[in-house]
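Coming up is one lone chain in structure tokens, specifically the form predicted alone.
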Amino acid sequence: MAEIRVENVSKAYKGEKIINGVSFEVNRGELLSLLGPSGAGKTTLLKIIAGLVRPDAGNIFFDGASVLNVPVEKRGAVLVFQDYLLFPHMTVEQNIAFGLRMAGVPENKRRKAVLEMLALVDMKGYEHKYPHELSGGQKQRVALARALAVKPRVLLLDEPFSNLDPRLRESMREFTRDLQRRMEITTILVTHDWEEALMVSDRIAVLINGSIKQVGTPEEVYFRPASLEVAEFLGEKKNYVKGRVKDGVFSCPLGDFPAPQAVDGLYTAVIRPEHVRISPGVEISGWTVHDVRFAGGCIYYKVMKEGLFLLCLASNDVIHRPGERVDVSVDFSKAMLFETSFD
């Protein structure tokens, strides 16, 4: 295994910026998500960083070295895309084998490195299977016992688990952590799904526009985001509410609430629909039920009260409808305040 250091990473197409002086580190060992939406320029580092394209400007480094002018088949990175990339004329014995092959490892140490592999991801018995006898989460092993099989420094995923379905996504959510850490392999991970970066990863590198916005664990970059970029990003619902600070107090349309480290000034506050509970009795009284949205183990209501809108999150004990009049508690000490301007 190896640490990774990216360093002023740039790259271009076209005269158009997709990656703009990036840097970032990975520990030993240390799985790092990049997470960031679609065209946010992740495949294209995840690409630099496996030298399968060079950077206009900037250097990858692993444990201190450059390996900016290393060969790809000497890096010691291996790269699994979402399309697994499974040879289909080959069997699964010949595709995990194919790395070893091509490196000129003799068969009989081939032939012990499959039978390990196989057991590595509970495949013992598929060897002799073709890659249109398998399921999707069974090609989705086979292609990370073909990029383990060589024995990589450095393991790199793009977007792995996008093309199964739900379900079979989070079951290969925890096998690939599982193996990750039994192996204690350096992994980077390419994802756009904020959830599952917060699953699996140790830190999380948030990559916006070509840029990096935020490098924390999973609890700092959801509870602390650098930025409201950053916080839009993370999390599907979220409540919007804009005031004032003054003298240590942010004044809004909900009331006025304690914000002893904010300087004076316009704020939006970013509000979770988590922090803001239908509660009888306490706080704001006289919100309306404007709509009702089952998920199961909760319920996601939308409330207004004269023109504003929040969204808020409750247990399925009870269930209030449309039109019905409810009070509302807002935990403002997890609300994330941001300094902006008024339209």
Second form
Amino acid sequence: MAEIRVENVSKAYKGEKIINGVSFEVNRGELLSLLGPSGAGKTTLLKIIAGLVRPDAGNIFFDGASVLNVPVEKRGAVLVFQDYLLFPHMTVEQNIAFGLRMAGVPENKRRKAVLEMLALVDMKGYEHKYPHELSGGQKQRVALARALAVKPRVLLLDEPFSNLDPRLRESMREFTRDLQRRMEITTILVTHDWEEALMVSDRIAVLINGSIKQVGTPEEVYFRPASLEVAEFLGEKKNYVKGRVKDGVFSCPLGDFPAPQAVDGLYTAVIRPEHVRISPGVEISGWTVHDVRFAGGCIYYKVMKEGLFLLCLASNDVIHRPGERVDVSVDFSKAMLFETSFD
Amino acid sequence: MHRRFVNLVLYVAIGGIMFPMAVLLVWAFAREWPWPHLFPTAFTARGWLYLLSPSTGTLPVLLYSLLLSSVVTFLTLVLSLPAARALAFYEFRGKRAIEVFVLSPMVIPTTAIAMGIHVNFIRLGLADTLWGVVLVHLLPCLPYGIRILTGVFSALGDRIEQQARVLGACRLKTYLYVTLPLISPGLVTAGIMVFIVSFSQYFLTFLIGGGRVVTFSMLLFPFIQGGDRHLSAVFSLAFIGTVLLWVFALEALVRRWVRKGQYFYL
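Compare with the form predicted alone: the form predicted in complex with its partner chain:
Zooming out: every chain and molecule, the one shown earlier first.
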């Protein structure tokens, strides 16, 4: 297991910059998620770390030593692709043993390692099956076993759960996370699913348009996004309220709120739906329920007042109907303020 | 109704292919088959005896031809593999031009440039030699090899190779243990196609071989031209049989090799 450092890495294809001066570190045994919308250059970055793509500029260090000139097969960074890419002409056993065979490990040791790996991923008894005989989840496990069999210095997972159906995704996510913790493998996971990133990562690096916008723990990234872009990408639909800060007070159509840290100027407040409270109404509040989305465990409301709409997430003990008058309060201490220029 | 129509088309198509074969088969044993008789009036095995008899030297020519076309097929595949892989996986300047260039022997009749090649081969001392003929056969064969294999490589994609690389396989091992076994069905197809193209060459062999390199199609040609239907039929069947034999042999060889490759794994 190694410590990974990516330093100022850039890559352009046909004059278009895909990766733009990216730097981050992954600690030993840590799981770092590269989170970003599709087309942000996540997979390219993973391939650069694996050695499949050469960066135009920058450097990559494993345990403090540059691996830029180490060829793919000697780098020890094993990439698990989104669609697993098991070798179709080999059995499960041969697939898992492939890396060891390439490293010249003798047959009896290979066989032992394969059995160990199969036990690890709960696939005992499948050694003589071919990939086409396996289900999606099983393929994923074999791909994982094949990657782990070579004892990689870093494990690179490219959207590992996106090809699974939702229920299986959940269990494979837990399984992978558990395995990663137990074996303390330095792991970089690429995903566009912020929920997944929040649930599995030790730390998250948010990659948008080819550059890292923020690196932090899931809590930090969720509660204290570094920019409006990051805030927009993380979490459900949110409320955006424009206003102005003057003398430590943020004034917006919702009212005046204290904003002691902010410098005077124009700001956008991002308010998550769960921080908007809704309660049985008073005539004078002026808020009416515009739309209701029942989601089982919780309810999404859209409330309206004088042309101003707010999204609100509430528990399911009271269900309000459209047109009902309600009281709305905003927990402004949880709102995020970002300086913006209005057009 | 629709089903019946499809069946009809199918039967017509099969009949269209089988009928000439059946006629060939009958002619291979017919001594006389005058109009308007539905079946031959006299039978013979003259052609078969001629084909198999050592004194006519036909079988050695057939074997020589088989060998020559096998060498051509092998060389074509060896040359096509890297070219097809590059065309399928890499983007580079002038790729489109190279694709057109590679396919040009399919479009430009080889007869048109055979003269120029002949003159140069004489200068190089390649005319009237086996290697000269092998070399000139590559010309009509390469487009088929490269074209078929390019399709196979693009269908495979380069990511499975990348997967092998990250697992610690160097380029050569990746090629031997992953790429080649996976493209082997395409390799068989290309091998068959190329073999048939080479085996059927008449004009190029004739010109460059200068009559010294004698292939089976060169023996077959005069019989067809001369109107000896019985002998032509026998030789044609031998021709078809050789190709079929090659197809089965190649298929078996590649399958065995792939299985052996797997066996090596553990």
